[in-house]
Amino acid sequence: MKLPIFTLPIFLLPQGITRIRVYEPRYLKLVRIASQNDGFVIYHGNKTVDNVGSWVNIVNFEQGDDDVLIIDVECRSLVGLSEFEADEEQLSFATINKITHWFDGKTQQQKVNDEIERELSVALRAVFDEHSVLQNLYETKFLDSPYWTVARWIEILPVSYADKRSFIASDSYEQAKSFVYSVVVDKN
């Protein structure tokens, strides 16, 4: 499958939301785009690293007041891209293939079962009490699950993209919840 691919700095796992504004031509048709079919790609846009990105559907619009279009994405999954082309308005595509994640096929009810998740689920919670952008971004929050805990922590912590990165890995929720953890709540 072949999507549209929006260029920007955001890192987003499974679940994970976020609010992008829109203003270029090339975005604009993007919205029009995924809105009619099966979404779009946010991808950090440097090809020397990866080609991995968030395969997003639109959940939310508005027009802000300055009149920039407001949208609300959530990632679906995180895909590998190639094939890359533009058209002539320079908006990228790319085809895509699902990449397997460690939250994949996670449900919410999976519960806190040690005392790392227990100190991080409430400091996240803690982090949405402070920011109401954040807040009211995510309707249902699941801060009992250790899962979609540690996701949320991942895309939020100001780390580099390199850091995140290294937690794609089906295999890496184990380091991801060590190192959210050291970065959180373990000052020592």
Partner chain sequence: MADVQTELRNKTVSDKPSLMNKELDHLQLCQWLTAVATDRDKQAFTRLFQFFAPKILRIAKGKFPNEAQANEVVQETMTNVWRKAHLFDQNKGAVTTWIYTVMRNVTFDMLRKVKSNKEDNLSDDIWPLAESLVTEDEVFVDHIENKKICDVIAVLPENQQQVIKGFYFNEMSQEQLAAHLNVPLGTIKSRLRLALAKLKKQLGESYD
Contents of the next structure:
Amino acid sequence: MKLPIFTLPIFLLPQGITRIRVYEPRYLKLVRIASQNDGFVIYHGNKTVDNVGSWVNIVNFEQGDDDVLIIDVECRSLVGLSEFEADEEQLSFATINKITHWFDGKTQQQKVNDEIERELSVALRAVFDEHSVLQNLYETKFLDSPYWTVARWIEILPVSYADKRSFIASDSYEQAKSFVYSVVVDKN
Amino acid sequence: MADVQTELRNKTVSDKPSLMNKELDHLQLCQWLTAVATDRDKQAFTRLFQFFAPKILRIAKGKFPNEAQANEVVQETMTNVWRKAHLFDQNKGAVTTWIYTVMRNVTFDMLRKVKSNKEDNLSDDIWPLAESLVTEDEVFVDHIENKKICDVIAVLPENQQQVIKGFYFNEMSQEQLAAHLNVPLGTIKSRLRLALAKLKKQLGESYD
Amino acid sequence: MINHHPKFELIQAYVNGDLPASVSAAIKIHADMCPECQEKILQLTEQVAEISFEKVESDEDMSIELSEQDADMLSQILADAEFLQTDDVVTAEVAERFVMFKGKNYKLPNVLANMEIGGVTNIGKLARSRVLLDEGEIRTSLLHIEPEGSVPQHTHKGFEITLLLDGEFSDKSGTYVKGDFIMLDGQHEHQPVSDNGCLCFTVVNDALHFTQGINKLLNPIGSLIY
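Same protein, different state: after the form predicted on its own, show the form predicted together with the partner chain.
After this comes the whole thing, all chains and molecules, with the earlier chain placed first.
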């Protein structure tokens, strides 16, 4: 399947939601295509780093000021990209290939099973409470799910994409968890 | 988040940066020092001088009873700021940390001269101004706070600054995270550094 | 693995610039080999800097205009700078420096690169070079122990810092490895032994006092060894 690509340095794991402001003609076109078909891909655009993007669906939109279209998108899975091509309006397309991630299928089944996961969940809840932007993006929050919690933490931490991409690997959940823990929880 | 807003207001409303912020305006200091390093910008240096000289003098007076020596610390420190500005690396720490290092080093060498009558200027060997971290191959880059943003924020039209006040590209800034966790910015920076170093070690081990 | 670190108070004093050059150098050598302490130092420096330069009440009146005295200083710095900038390129490069003990060449830590180092004195399996820092009663040395060599059992009236630059040694408290920062005071008694030889950076602030048997007779040479 070939999908249009939105070039943006956002790290989004499955079920992650973000708000995007769209005003460039080529991306307005992308939104048109995406809403009629099967979503689009957010990709950082640096092929020397990797060819992994986030396959997203549009879950909400509104018209902002100054002809800016505001869309909320939710990641359905990570995808590998190949066979890049661009149309006459410089909108890129690529063939997608689903990548399995530690998050897949884990959302509601799992409950926190150690103290670390519990602390991370409490801390994330506080972040949501404090930041209405986040609060409003997520209609449903799975703060009881450690996988969901760790995934959201990885997305919002101020760390470069190059570093976050370590957590793409399907077996990187434990690393992601301990990474977030050492940043968020003071052990001293 | 209020701090970020204050900074932004300063940049858009007045072109004379205010020195009256209660909080340190790290971004502004970073722009000034970078301008000194890359463009030998005397205007920017004057700003740095105005900001730091009185504070350095106050600290130096605590270490040297003699007013002339305290003044010497100021002059020597600010001279070194000009001469060595290119050794400052914004990815490795704040301007305040770097200038503190310059000041502490000047003070150390002067005190040593007084006590041991030695003019060997060892301070820059003990506390290098271009400190390379142990984890040299893991240079920590804060892509939210670094130059990209230094440059970008200033030119964003008013209505888009909303993006910065909230989450930038879906991420919290280090300042927001620090404010949220109620710890100093420096602590956040070092936790991130440490967490990345640990992660890379784990990854390295699992690939061995 | 490095197991012995400088105490927090010591790191704090190091960051503040309150320690003598000898002790500061020992901490720097350790920190260069110990990411944990390096991190603490970075963090503390950031905090101290932030506190040092935060706004104080007296800054309220600080106008954009500089006082005449400050303006003079500023213009002098800028005038000097004009003169300097063409031919005075400051670099962060440090030249490598080596020291030879018993036919073996050791690379010295960067922090020692510009320190004056005296000639070698040999005492049995021990060899020592003074680092000439002129710090009064504080004496700093490079101490080399040949395989199976040991320092006679001793205590200190003051403190003794040993930083292992190469090799290992042990005493009754355990084995020490490269990078370990060992600080002892008058309470401690120890007799370091090195099975395979080692090179240490040592800082002591008082003559050693030997406590055992025949070594009591050696007391006068205590200051020769360390």
